[in-house]
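Single chain ahead, by itself, as structure tokens, in the form predicted alone.
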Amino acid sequence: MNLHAIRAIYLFEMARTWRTLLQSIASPVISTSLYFVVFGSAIGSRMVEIDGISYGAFIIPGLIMLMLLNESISNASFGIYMPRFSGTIYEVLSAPVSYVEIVTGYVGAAASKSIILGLLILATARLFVDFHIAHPVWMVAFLVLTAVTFSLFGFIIGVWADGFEKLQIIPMMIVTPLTFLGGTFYSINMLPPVWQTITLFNPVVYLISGFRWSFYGVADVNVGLSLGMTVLFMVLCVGVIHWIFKTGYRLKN
């Protein structure tokens, strides 16, 4: 294993991130602090509590997954399309580093850059909201499996992704409205029988209910079934990111 090279490649994405504090940091800190204004201070003081816990703390885990899926995707995607874009992947690509050092170098900063993220949105939902985590060590095992999943994700997308736009399609028109339609707002409990099973089908509830559950100790489904549906899809991503560097695919044409 080439650490210096991961450590190259780790260090150069993460200094881009500390270059550009407002857009990577503050913006999605911001975004996300004014739902917990709008739906934790103003709403969520109207509305009843579910399973037990108001509605302004019942809220966080749904933001902060949210959030994480969209920024280990959009820093995952961007730091492997740039390279291609400019022709600087294939410096990288002839250097004496395998796939799978340059896979952990970039979706390892991505990953680092997310976790950040959601510890800080996580800190600043304190300031509205008072919340508590029954199980702390699993809340930060779905923040760093989410992270990396999704980061792993976002490789596959800065690949395949043949302009910048598409960089912005999987996030804006298909995980977002998974999210918000995964429980980020409310339990599926509340919905009806046949919109119960519909919501199955979405693979967002299981990361939601996972992380909701080490908050609270509640889920809308079984905690290890949640457990396993990420690591399946993070296996998904590891063979797919196998394929593209086993064929080139996007990388060497």
Contents of the next structure:
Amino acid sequence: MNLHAIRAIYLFEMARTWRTLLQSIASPVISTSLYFVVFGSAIGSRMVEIDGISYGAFIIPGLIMLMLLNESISNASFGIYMPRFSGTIYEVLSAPVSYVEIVTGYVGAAASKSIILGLLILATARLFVDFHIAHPVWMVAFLVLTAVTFSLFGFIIGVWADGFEKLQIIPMMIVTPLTFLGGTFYSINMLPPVWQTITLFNPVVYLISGFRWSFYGVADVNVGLSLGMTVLFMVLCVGVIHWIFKTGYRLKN
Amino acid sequence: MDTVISVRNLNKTYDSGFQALKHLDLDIRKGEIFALLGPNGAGKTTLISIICGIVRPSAGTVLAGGFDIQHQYRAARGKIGLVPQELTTDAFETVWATVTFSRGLFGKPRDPAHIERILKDLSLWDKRNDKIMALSGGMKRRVMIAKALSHEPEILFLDEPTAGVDVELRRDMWQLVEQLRDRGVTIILTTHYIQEAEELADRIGVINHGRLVLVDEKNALMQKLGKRELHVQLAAPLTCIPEALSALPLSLSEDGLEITFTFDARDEQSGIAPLLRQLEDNGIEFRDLRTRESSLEDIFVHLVHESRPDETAPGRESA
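Write the structure block of the form predicted together with its partner chain for the protein whose form predicted alone appears above.
Now the full complex is given, and it begins with the chain already shown.
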């Protein structure tokens, strides 16, 4: 194991985060705060409780997930896309590193950054809404698992993309709609029966439901199923990355 | 002599169908400076990229430092440093950060003293805290060399190291190459500047259309293929070379005003004096004479011209 290489990639990527601290940390925190102001405080006070939880508190897990997915994908995809775009990828490819080490470095840094962000948003939420976390260990577990899984997904997008617009298209066209329709702002029990069934095909439902369970002990779907779906998606991403490095797809001729 | 890189029957066909390398064999000796010459698209960069692990070979094997570059890539790549042709650097990082990153990437523990030495050697020490995007092209080139040297490689590839750099930097670069050789680093460089190969290289390989056309000691090459020519400017044009002189290696220019006599540079007797006497005997008057020695460039142009793509002869190694 080339630990020096993992450390080098990880620190190099994290340095990018600290250098762009304002857009890395401040902008997601500010935009999430706006959600809390609008949906939590302003509108939330007029909403009925869902499953015995105030609306402001109800949306916290979903909003953290919304940010976590977007940030994980964009950090990881940008992290690997930039060296491909600038050409500095030659160095990584010519270094004595295995693909596991490359992925660990890039995905580890992207996931770390979004976990820090998730925790920051959680702390910010505390300023607006009163809540307590029922299963803190599971909460952290879901946070880490989701950050890693979607950073892996972002890594795939970063390898696949051959332009900046492609880098944006998957998060914008697929992930954001799925998150909004995945129960960030509502419980899927509030939907008509047909839509409840359709919604179950949305993988983000399982993430948000599981994460919300770790907060309040209530879930739309079984928590074991949530965990299983998340792990399944992670295994899928690992499989695709394995294939990428095996065939050299978009990395090596 | 120890072989540090051994290339056997290397083939590369790109997805587009372009065959960049054809059955290439090459041995690089430990501690030498090897210059790889060839026109654009000859396969120089493909060859280097395969050895360094950036491009996959279609067939064949490469050993670097005795390790197979595919199956023992960790050991093989750890010995190699690469300075690619394109100026590809990070933009927002400092010189220090990017060079430190390279060392770690190649699996070496941190060693600020070593990085400091490299940066000082390359006149980058004053710029260590500057962002790379603020540097000039020449400085960026130095940064790329610093990155390649950060993990103390035994083998250094320089792909067109002096393309587009000014004269002063080129001289610095040559000096650095000499220094590295003195420390025992094997250096393989590709270049368009034949003067560079003539100045630096111990051995020269010429590659064209994916084949190694020739590999030889520089001095032997210059001697073997070096020719001298005597150009005789005639007072009056000739339609053809007179019968009496047909035995000599002479050629007549199209306008009939110049005779070129080719002779071997190594011969004691150049044959100039008898030629001039014979010219006089045949009543050919001349106005001017000049001799010319072929440079590596002539040899190169000649070789590249000779090795057409349809030619099927395999690359020969005469060293």
